Each structure stands twice: as C-alpha cells, then as structure tokens.
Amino acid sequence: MSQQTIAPDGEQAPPQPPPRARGRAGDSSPARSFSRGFLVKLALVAIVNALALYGLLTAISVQQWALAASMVVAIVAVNWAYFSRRALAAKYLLPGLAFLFVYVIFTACYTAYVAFTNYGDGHNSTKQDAIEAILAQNEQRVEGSQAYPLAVVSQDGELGFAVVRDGQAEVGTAEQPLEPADGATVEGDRVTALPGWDVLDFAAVAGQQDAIVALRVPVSDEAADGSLRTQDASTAYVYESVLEYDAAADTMTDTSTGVVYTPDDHGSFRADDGTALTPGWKVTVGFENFTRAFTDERLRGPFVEVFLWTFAFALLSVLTTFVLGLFLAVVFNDPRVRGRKVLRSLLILPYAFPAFLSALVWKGMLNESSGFVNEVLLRGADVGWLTDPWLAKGSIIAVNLWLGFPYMFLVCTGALQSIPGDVLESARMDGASAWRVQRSIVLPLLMVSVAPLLVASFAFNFNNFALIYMLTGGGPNFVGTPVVVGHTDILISMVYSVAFESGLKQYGFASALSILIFIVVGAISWWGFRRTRRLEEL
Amino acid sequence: MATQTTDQRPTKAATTRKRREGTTGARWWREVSWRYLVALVMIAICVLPLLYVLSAALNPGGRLVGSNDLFGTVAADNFAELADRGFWGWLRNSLVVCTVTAIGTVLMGAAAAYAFSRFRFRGREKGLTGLLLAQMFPQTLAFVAIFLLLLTLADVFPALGLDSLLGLICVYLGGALGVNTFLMYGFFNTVPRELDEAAKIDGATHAQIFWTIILRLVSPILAVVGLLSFISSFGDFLIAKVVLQHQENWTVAVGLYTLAADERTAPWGVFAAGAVVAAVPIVLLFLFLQKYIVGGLTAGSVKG
C-alpha cells in the first residue's frame, strides 16, 4: 500500500504539456469569456482581498507590524495565484498552504521564539507598556490636592469621568485622557449634561460602584501627570505615582522612600535589595528556560521523574496494547472460531467510543470511595486507584490498554491475513512447532507492516494529554515545586500546567518544554523511520 | 494481491471446511474452546464500562455515589437536565466545528493532492517532503503559541481570535494538508490520466476536470478523510480547551469535562447522559464504516 502511494508517478505520468500549449488556452482568456467559474473565483478573491485589506488597516492601527506584513504577503500571493496563467498548481495548493503556514509552521517557529524569552504573567509586553503600568499601579492621592466635583458618565457602556477643571468642562475615560468637552451643561461646579454621553444617576452609580472606584482617568498623555480617581463617585482627586521614571538614566525612583530601581537583564526594575517592580517586560533570556528544569533545585527532582515517567508511559502503552492486540488477533484468526465478525465489532467498541469520554468514565469507576471498581467489583474495598502515586500510574497504563488494544487488534488482524498461507504451510511441513512458526515467521513478517505504526503510536502516547488530564489530572501532586506537577504528569501535561494552571503563567518555560518534547519525539520518529526502511528491505 | 486471493480461495475454503469437520470432540475442546473463553472475558471487559455509562445515564440519582447499581432504576431525568447545563449548545458547537473542519479538510487536501498528482511544477518533490516534515511538529505541542497567536489575532480579527469557533476551525484546518494529502495523493494517482486527457481535448478546463471528474472518482477516499477529520476534531480536548473560554462556546469535549471534573460534586448522571448522546452516533458511524476506517487508520491517525 505504501509502495503504491509513492511509486507510480514515475512510470504512469506522461509528461504534462507545458501550460502555454494547453488546448484553446490562447483564445479563451477568462477575462473575456466571463464563465460562471470565473465569476465565482472573482467573487471569492474579492472577499479575501477585502478581508485582508481590512486586516491590514486594523493591524496598522493597533501597530501589529508582523500581522500587517503577513496581510500584504497574503494579498499579493492570492492575487498572483488566481490571476496569473502560470500558477496552475498554486491555485490548488494555496488555501491549504495558507492554513499550514499560519497554524503549523508559524506556530512551531513562534514556539521556538517564545522559548527563548521570559514571556508570561508579569512579562507580557514592551518596556514602555511596563513603565506606564508601573506608574499607574503605584499612584497615591496627592496630599492636599484640589477636589473636583464629579459626574460619572458613560458612552456605549464605557464609563468615564466629567469634571470642571480651570473653568473648563472636561471628559475622559480609562483609555482616553481628559479633553475639553464641548457643549457640556455646567450647573454650579458640576457637569450635569453632556452631548453624546449619559450622566449616571444615583441608582446607576450604585449598580457599578466597583467599576467606578477602580476607574482611573489619566489627566494627560503623560503618565507622570497622574490621574483622576474617586472613592464616592461625587468627588474626584488627582492621584500621582509615588514612582518617578527618569528617562535619561532609565531608572525608577520611589519619591517617598528614595529607593532607586534599575532595569535588570530579566526585564524588571529591581532595587539593590532585590525587590522588583511588577509588571516587567518581555526580554530574550537565552537558554535559561531550557536549563531551568535541570538547574532549579525545587524543580529538578519532579522534572526528572516526569521525564522518566513519560518514556515509561509511552513505551508501556505501546508494548501492552501491542501484545494484547497481537494475542487476540492470533487467537481469533483461527477459522474454526465462529462469529468472528460480531466478535470484532464488540472488541473495537472501546476504540469507537471517544477517548476523552472513556477516560472520564474510568475516572468515575476508579474513584476511591464511590467508584464502581471498589464498590462493586472489590466489594467495598478502599483502594486509591488514582490517589496513590504507583497505583495511579498502573491505572493509567491499564485504562490506556483498554483504550488502545482494539487498534492493535485490528492492525494485527489485517497484517496476519496478508501473510501468505503457503509460507506457513511449508514451515509446518518442515516440522516447525506452532510456537516456532509464530516466532520465526509470523512475527518478523508482521513487524514489517506494523513497526511504523508502533513508532507512531509511541509518538502519540508521548503526547497523550487528554488521557492524563482527564484521568488523574497529573495528580497526586508533588509538594513544594514552583509549578503544579504531579506523579502521573507527562511532559505535555506539565507544559499545560506551566502555561495555564500554575498561578503564574510562564509561556517561555512552557514553550521550552514543548521544544524539548519535539526533539525527543522527532528523534525517535526519525530513528523509527530508518529502522522500518531497513525492515522493508529485508 | 488480488489475483493471489482468487487463486487461493477455493483451496482455503476447502481446508477450512475440512478442519471444521475434522476438529470435533476432544480436539475441539482442547484447541478451540479456550478461544471462546478469551472472547467472553474480553467482551465483558470491553462492554462493562459502556454498560456502566448507560446505566448511570438512566439513573436519576445524579451523583457518583449510587451510580453503581447497574440498571437499578431507569428514568430519563438526566437527559432532560442536559438542557439546563448547556449541553445542547456544546453539541451544536461540536457539530458545526467538526463538520466545517471536515469539509474544509477534504476540499483543501483534495485540491493539494490534485496539484501534486496531476501537475508537474518546480519544487513538487520538495513540497511533498516538506509536508511530511511540517507534520513532524504536531499542533498539540504548539498550543501555547496557538494561544498567543489567537490572543494577538483577537485585536485585528475578533472573529478569528480566542474564544471563537471560527478561530478553532482555522486552527484545525492548519492540519488539513499533512497526512491527508498523502492518503489522497496515492488514491488520485490510481485514477487513470487518460480520463483527464480526454476531457481536456473536449475543452474542459482544469477546474472543470477537478470538480466534475476527479472529485467524483475519488469520493471513497474523500469520505474516509472527512470522517477521520470529523472524529479527530470531535475528540480533541487540548486545543479546544485552550481556545474556547466561555461556557456557551465550549465543544462537547470541554463541556463534558467540566461536568465530570470534580468527583464529589459532579452531576454524574447528567455527565453520563451527555456522554451517551455524544458517543452513540460516533460509535454507530464507526461500526458502520469500520472497514473503511481501518484502512485509513493504518495509513494515518493513531490512538492507543
């Protein structure tokens, strides 16, 4: 089958006539004939162009330059492919390739890039953003500053403040610093109406109290000028940051204590005593993420255990499912067993049932106190199938065996049937025992077709996130580690935990672990590839 | 292969008959009976958990405790409660996502396979190898980057960003080439070229040949690829969990996980009912089409 797929183009393919000589191509320019297909194409390309153009403009407005550049590339590629007469193959390849580039190749490269940064909670953005955020977060009411009678206003659900400052009515929101409000009605020293805005009444204010107290409206574009805040929704005060950023020296100074914070090479402002201001910004940290799992004292032990268990899990998964699947295939390959079709349908039920559901069902059945296994099968025993580290590992292997043996059973049954009967016949005539025939003839022949699948199965189980996450959630957890990891976590579930579930989200570290997994799985797949080729040559 | 089987069939059938007649009494007991015993044990192991789910789904008790009495009480309460949990919305999301993904995968994979099979262009060989290489880095490993990418896209195209079904579909479509192209490429090569040559002489354009001739002739492989794509995106949990954030946007996999997540408080009966509703169509589809799926499996996706 695999030979069939690759071989034929050499012999079967008559040379393709060059595009220019194609039939009546010369006189049937699509632009002149306007066939239905051409109109459909025109409409589709127009839609793509419009979307990409919209994307380009939006990307420029939010300053996503990489995205803007990719939009330009997309527009050029699409129009070239569908209006050029030479790009015949590109017309068919482009849609698939576009998705492949964005969602596979780009994400793979981006993973590699993030792995070298400290991207994560607290280090999400640029240094400029971090400075503004630090200044905003450390604001205090300026002592003795003027009180402004306040009107809380809203526009399309966005809250804002309106005040009268220096005789001029001004309005602003969290995003938009204070600016003169034209046409405002001022009664006394308070704004009572504002065109385009709703002035909130008492009930509306009471309903959004938390949001109003949290709101800060910058006084101007300069973060150092401070912002307006309110405690009671009727009076606003100017708050200014206790920190001061010195652009020339690139330092932060705490005006109340005099402590000076200087930027360190990990994207944070840090004082001499080691305290850092949050948030920081994203910087490249080199191979730190890759070595961290080996150098961090609290992480090393659990990490090594996770690493070994991932291998053990993947290997045992392949081994157990293959052995059981092969055994059953051999047992039921006997023509004297009747009803083999029905039997096969029943045996592949676990494979047909969606895997994530099976894992959840087993989680319930293996529950320590009220699961089916303990309650009914073991008559009320108290076995911690999923809570004891070793039992949990055993349970995972067992459940994966339940999930996976039907696949191996199907594959082996197919492979057994393709072994020529005369070979077996002649072996038997030569006096080989049944066991000997299995071991010396059936198994080697079987391996030729099954070995690549075993390698693929290993690679799949190495990343079998759903099973682990659904069945044990990685638990029981290790104590005292800086990320949440457990005894049954495999590398991929550890990546998930590091990226999304460990309090502090550490995308850089998670990506580095992803790359590590990729290297391991890639190397093994490559090795398997070479080995299976050698098997085929035998 | 085909000629071999036709040659052998009569003799094989004859030996089978002979063996069946020949193996009786003690020999049957010794050589065959234990195979039925193995079958019995294995069927029990395979079916028991599924019976348990069905029983829990029909048990109105609701919690994990008390779901162990197989078919003790039978009522449809849990199925009725599915609506309150938002299950039908998840199912609809799953069906939409998986159907669109399957159709997109088939169309894009078929188009690429057509190009590789019928056109000779610069970089064709390298393109095929490149596809194989790109497939080496599985999307499941890149979920952090996918999350960050969709986070950024949300600023420009909210419809393609985080928490959007369309965004999830696009991520799944990223894997549309890859394995599927190889599967289809082999099949496309078995369609005789004389057919498109003849059509070309009659004045058909390459688009007409693709849509009206090739796609009809390769429809079996299209069905297999579409089905495999549907089943695999239906079963995906990791990427769906990363992309979809709000309850109303969840797929079945993410939604049912949350129902069963905490054993002590989980509405176990409702979960089981949802599992039955979600799994039964897939299982039936699988059993109905097993011989096609098995062919596709050995060439592509793996579980277990």
The other form holds:
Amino acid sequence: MSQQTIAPDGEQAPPQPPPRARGRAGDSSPARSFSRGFLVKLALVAIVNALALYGLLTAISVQQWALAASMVVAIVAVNWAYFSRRALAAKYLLPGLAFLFVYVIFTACYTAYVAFTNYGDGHNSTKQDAIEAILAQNEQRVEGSQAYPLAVVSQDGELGFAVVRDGQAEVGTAEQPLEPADGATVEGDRVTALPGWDVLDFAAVAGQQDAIVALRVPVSDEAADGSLRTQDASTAYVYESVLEYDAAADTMTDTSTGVVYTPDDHGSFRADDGTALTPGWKVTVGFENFTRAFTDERLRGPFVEVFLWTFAFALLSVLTTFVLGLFLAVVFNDPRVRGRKVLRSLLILPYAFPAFLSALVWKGMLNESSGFVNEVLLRGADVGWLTDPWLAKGSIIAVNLWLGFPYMFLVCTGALQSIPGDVLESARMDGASAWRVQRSIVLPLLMVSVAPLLVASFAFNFNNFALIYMLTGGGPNFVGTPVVVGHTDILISMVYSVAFESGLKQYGFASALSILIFIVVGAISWWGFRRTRRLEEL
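Having looked at the form predicted together with its partner chain, could you now put up the form predicted alone?
Single chain only below; no partners, no other molecules.
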C-alpha cells in the first residue's frame, strides 16, 4: 500500500525541477560541436601532430628509439587530452608538463648520461663510425693504380666526381659512393654531360679548388675499397687505407709497419706502445669524470682554487650588496631625508641597464693601458685591474656590487615599509635607542621576508656566468693545465671552458662538473631555506 505525503494547510509543495531535455548527454560539448573554437582547436592539434610526426620520422631515420617512443607518447597524449570530454584538467596541464619534460627532465637525464661517458671531440659516435673514419683518414694512393679522367660535377651545391670505369660512366659524392650514371654523355674517356648535374668548367673549378682537393668519393659501400681523390681536378686516383680492420679479432693493423691496434676501455684502438688511433668512439667510463678533477695532478690545484673562489665570490657578492642596499634603504626610509623619491630613482639606475652590457663597460674602464680608471682617475698609472689574479677578483666583487646593490636596495625598502609603525613607536616609547630598535626589531622582522631572497641570490651568484665571462673571461689563466681555466673562473664558467673553449671539447667531463654544481647549490639552498623557516617563528 503506497503512502502519500500531504502538505499542511497554508504551505505549498516545493517547486519541481524542470524536466530534462531528452537526448544523449554531452551533445552540447564543444568537442562534439563544429563551432569556430572547435575548428581552431582542430587546426592547432593538427599542427602539433604534424610536427610530432616529422620528429618521429626523423628519430626513426637516425635510430633514436627513445626519442621516437617519446614522440609517440606525445601524439597520443595530445589527441586524448584535447578530444576527450573527461580530460578537462589535462588540457591545461599537458603543455606545462611537456615543457617540463623537454627542458628539465630530459635535459637533466641526458646530462647525467653524458657525465658517465667519454663523449667529446674524438669520441662522439659509434665504434662502426670510428672504424670507417680511421680507414678513410689513413688512405694513401695505391701504387700503380689506374688514372681516371675526371669531371667535377655539382648538384644543388654539392660537389661530386664523374668518371668512366670499365666503360661505364659513374658519379658519386662524399656521402654517396660511385654508382652508374644513366644518360651520361661521354666523349673519349671523360664525362662531358650528366642529366641532373652541372659539369664545372675551369673557372668554377678554380673557385672551389680547396674543396675539390679535399673531396673524397668512396668507390663502394665498403670502406676498405678506398676512394677517389684528385690533386688537379682533371685526373682521379684510387686511394686505399694503410690500416686493415679484422672484424673477427676486432683489431686494426697497419699494413705498412705491421703494428696491431686493439680496442681499450676508453673507446680507442691503441698499440702496445700507447699510440692511439683517432677518432675513437663513445663508451661508458663510470665515475671517472667525477673524480678526474681531484685525481689529475695538473687539474687538481686549479680546480680546488676555482671551487673555493666560487664560494667566496657568491658569499661576498651577497654580503656586500645586501649591506650596501640595506644601509641605503634605512637612510632613505627616514622621513627627514629630503628628495627621497629622486634619490631612490637615481640609485636604481644601474639596475635598469643589462648586466652584460654594464660588465663590458666596466671592462673597458678597467683596461690596464687605456681604461678610464688608470688614464684619468689615476693619471696614467699602470694597474692591472683585470690581469693580476687578486686585483681581478677584487674588480669582479666591486663590479658585482655596482650591479647588485639596487636589487637589495629595492627589496630592503619594501621590507622596511611593511614593518608596522606602531611596533617601532612602542619600542621608542619604552626607551629603546635607535640602534636597539634597528638591531632588535627592524632587522629580525626584515630578515623574515629578505632571507629567502638572500638564499636565492647566493644560488644566482654561484652560477653568475655572464659577469665572469664578460668582465675577465675567467683570466688570467693558470699555466700548465690540460684545460683553459683562469684565476677568476667560477665553476660554471669553468664548465663552459671545458665544454667549448679548451680546444678539445670534453662534454662528459663538463657534464660531471655541472652535476657537482647542481648538488652543491641544491644542498646549500635546502639548508638555507630550512634556516629561514626558523625566522618565521620569531
């Protein structure tokens, strides 16, 4: 028996919700309608898919399977996020996650991988590539080999050789071994015309003489078959390598001397007397790059000095700029100072100029022979502001003080103005002196908001590459080190020098130093931020 609810007299039944329109849920979703916004989204996703597909095909062509897998994941994720009704949050998170993966996670992981290898000049490819390069670089003209009348040809700016071998016209380039040239016109024993190619005349050959002499066209896909080379652009000869690779024994033998080269643990073919063939190949070397700075006698001393100078530079930079900025902030926060707005504006002018430009200006002013400081202020003195190790370090601290104090001045000014005035007034009414107010009230309250910024400033100056590179370039340099490193180098500028400016690029060693810098900065920042939390409890 059913029960009925009877509304009391004078009360009306609550209004019933309007009936829902029948139909499939989600018919009004933007993802199901072909509105203008949906079409714009469709076009943008299509562009992303096209770029990702291009990257996928490129990665497959160079056999970078990890990158190819990443591209597949990216394509699936983008299409799922932007065409699914259940992935509203992913639509906003996906772009940020993609940039986070590319610029942070991938970069960090790849740097860590390189740090454990010998990747660098002479060891930047696979073993097979190294074998082919060694065979090609040790070629000599085959004694008594046939001379081939040569036609130098060009296709889209790429040079090639066209010759007649065994009655067949053939053409090849540095990247493409000789292959039959269909439709070639041969007069006598020389190719005079070739469809799709331009046969260079004397003037064109003279204009590219160096490139033609350096050109090497492989005879076949086998590196041991040698290559065609020329010295006069009219006759080519077969050159073959004096080294012979034995795949079964994995050795390289010099056929002219009989010396046998065997592979070592560092990716090189090395003879018994220690002579190594170049180039080598990339191999894993474990923690060797991490310990090299401490175990290499030629590098240990400069590295320790650079390590200590990096800490000193970061600490002094933070300390000097903070003290000067705080002093000026306290002075110009006093209402008795007239023209404070104008003076404050003048004080932050150095902050308005790009730091690297200011560093270049100071570099010119501190020039030993023609700088403004020596020539005008010191009346022709001969002071090596940037060439003496200690004066150069002092100049860097001074210039960084010029560049950094406006930032600290602005930060301290804002923090001072946030301190409640009634707190200061109460302290004065209790008889506290001006110094006691500053020491016991103003400074602790100011440090609560400024301390995290000081930690961040330390981390920034620990890696202040631009100032060092623009002002001194790391110099003056140490003598006798295997890498170019100077007395004013900090760790990050040393990493740059190792990676790019030391003649022989050593990416593995530079990556290991980068990881050490990251660990040091991370540990100091972690410790600093933990300390700043205690200030908030005061």
